[in-house]
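Presented as structure tokens, the chain that follows is alone, the form predicted on its own.
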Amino acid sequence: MQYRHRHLLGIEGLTPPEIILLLDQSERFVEQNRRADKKQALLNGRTIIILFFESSTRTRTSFELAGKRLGADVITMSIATSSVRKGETLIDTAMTLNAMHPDVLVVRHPASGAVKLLSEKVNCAVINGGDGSHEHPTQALLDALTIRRRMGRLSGLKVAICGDILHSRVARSNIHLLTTMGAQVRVVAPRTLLPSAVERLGVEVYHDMAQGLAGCDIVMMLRLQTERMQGNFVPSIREYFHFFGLTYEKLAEASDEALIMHPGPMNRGVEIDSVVADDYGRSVIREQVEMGVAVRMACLEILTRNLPRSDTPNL
């Protein structure tokens, strides 16, 4: 099976075999990352530029680690001190970087569709590190890898994605991936935090946690994306936690072995109770972080397989 795309801009449009290819390759890197000697030379001579227009800890750091463990030269650009702050457009930034002949650009941007636009202006491979409320493909892949390692499968599982669905690129990418792989996906949220016609994505919609979590194998919590909100979407944080925050009382409605997930960063006492988040028997939140490095290594390695090893730009 070959990955037939030049970029990784989203999960939507990927086939089950392509998703399995990415997950299987990620699986191989999990064991490598647990060794004392974590480095390989698979991307020796390759250059990766990380360009994040939004703040990030997990995604940016894991991409840096992934590139370095594969032997690539990794450059992380600081937007705060870049020409973007001087008024340079995204397209001009893309053309400037393109002239430096990188092999991969990893981009995060607050505007949905911005990463796709940039990908059309460069010769290298582009990975979407999250664009607005659109998609976050590597997060969905690491979530899927975490689930598959624990549950042994994705098909047939009942997954509840709970919280701020409206503003969440993580929710969208997970919905695309999980439904493509045969899981039954539910979204659980107040009406104000759901996109219009969300059921068209192939999900079941619930506005009550007890009903939404009933019999679920996976409970995936999302944080309130307050930085993307204009106006009041919930009456108060206290009321939101009362009705939609994950507690043991609400979790009791799910299956006895249900896994607890969260993409981070967590707002403890807002979308999840601390004791639930730290339940190491059922919470896989720390595993998600570990899987993130392996998934990003796999994405970098697979996307560079067919790139030319030449200084001549592919115009």
Second form
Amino acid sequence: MQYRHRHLLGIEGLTPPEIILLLDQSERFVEQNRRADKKQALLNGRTIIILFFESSTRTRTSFELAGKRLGADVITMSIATSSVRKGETLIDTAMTLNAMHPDVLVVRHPASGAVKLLSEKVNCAVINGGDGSHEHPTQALLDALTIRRRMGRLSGLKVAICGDILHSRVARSNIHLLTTMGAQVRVVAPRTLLPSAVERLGVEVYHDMAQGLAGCDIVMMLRLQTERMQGNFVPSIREYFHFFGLTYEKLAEASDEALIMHPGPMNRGVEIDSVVADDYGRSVIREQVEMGVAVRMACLEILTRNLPRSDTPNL
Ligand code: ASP
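Other form of same protein, the form predicted in complex with ligand ASP, not the form predicted on its own:
Next comes the full complex, this chain leading.
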């Protein structure tokens, strides 16, 4: 099985064997990351540039670690001190970096579609580290790896994705991945936080947590993406937590073994009760972070397999 694409821009359009390839390869790196000696030479000589136009803790750090553990040279561009501050356009910045012959660019941008646009202008492989409210493919892959390791499968599981679906790229990528792999996906949110015609993505829609969580194997909570909101989408945080915040009372509706997931950053007391988030018997939030490094190693390794091996200048 081969990954046929030059880039990883989204989960939409990936086939089940391609998703399985990425997950199986990630699995190989999990053990390596638990050893004292975590370094390999698979990407020796390769250059990775991480270009984030939005803030990030987990994604940026784990891409950096992933590249370094594979032996690549990794540069993280700080937008605060780059020429973007001097008015350089996204495409000009991309062309400038392209001229330095990177092998992989990892890009996060607040505009949906910006990473795809950029990928059309450069010679290297591009990984989408999150574009607006569109896609965050590596998050969906690490979520899937976490679920598959705990539950042994994805197919047939009942997954409830709860909260701000409208603004969430994590929700979109997860919906594509989980439905492609045969899971039954529900979205649970107030009407104001759902995209119109969301059921066309193959999900069941609920506006009530007790009904939405009933019998679920996975409860995935999402943050209110206030940075993407113009105006008020919920009457008050207090009311939102009352109806949609995950508490033990609401969780009681899910299956007894249901796993609690959250991509982070968490807003305790808004979308999730602190005690539920810290219930390490059921909450796999820290495991998700661990899987993030392995998944990003797999993505970097698989994409560089498809890069030309010759020394022909690519400009
Ligand atoms: N870290 C995730 C993202 O970048 C989720 C979030 O920010 O709420 O989309």
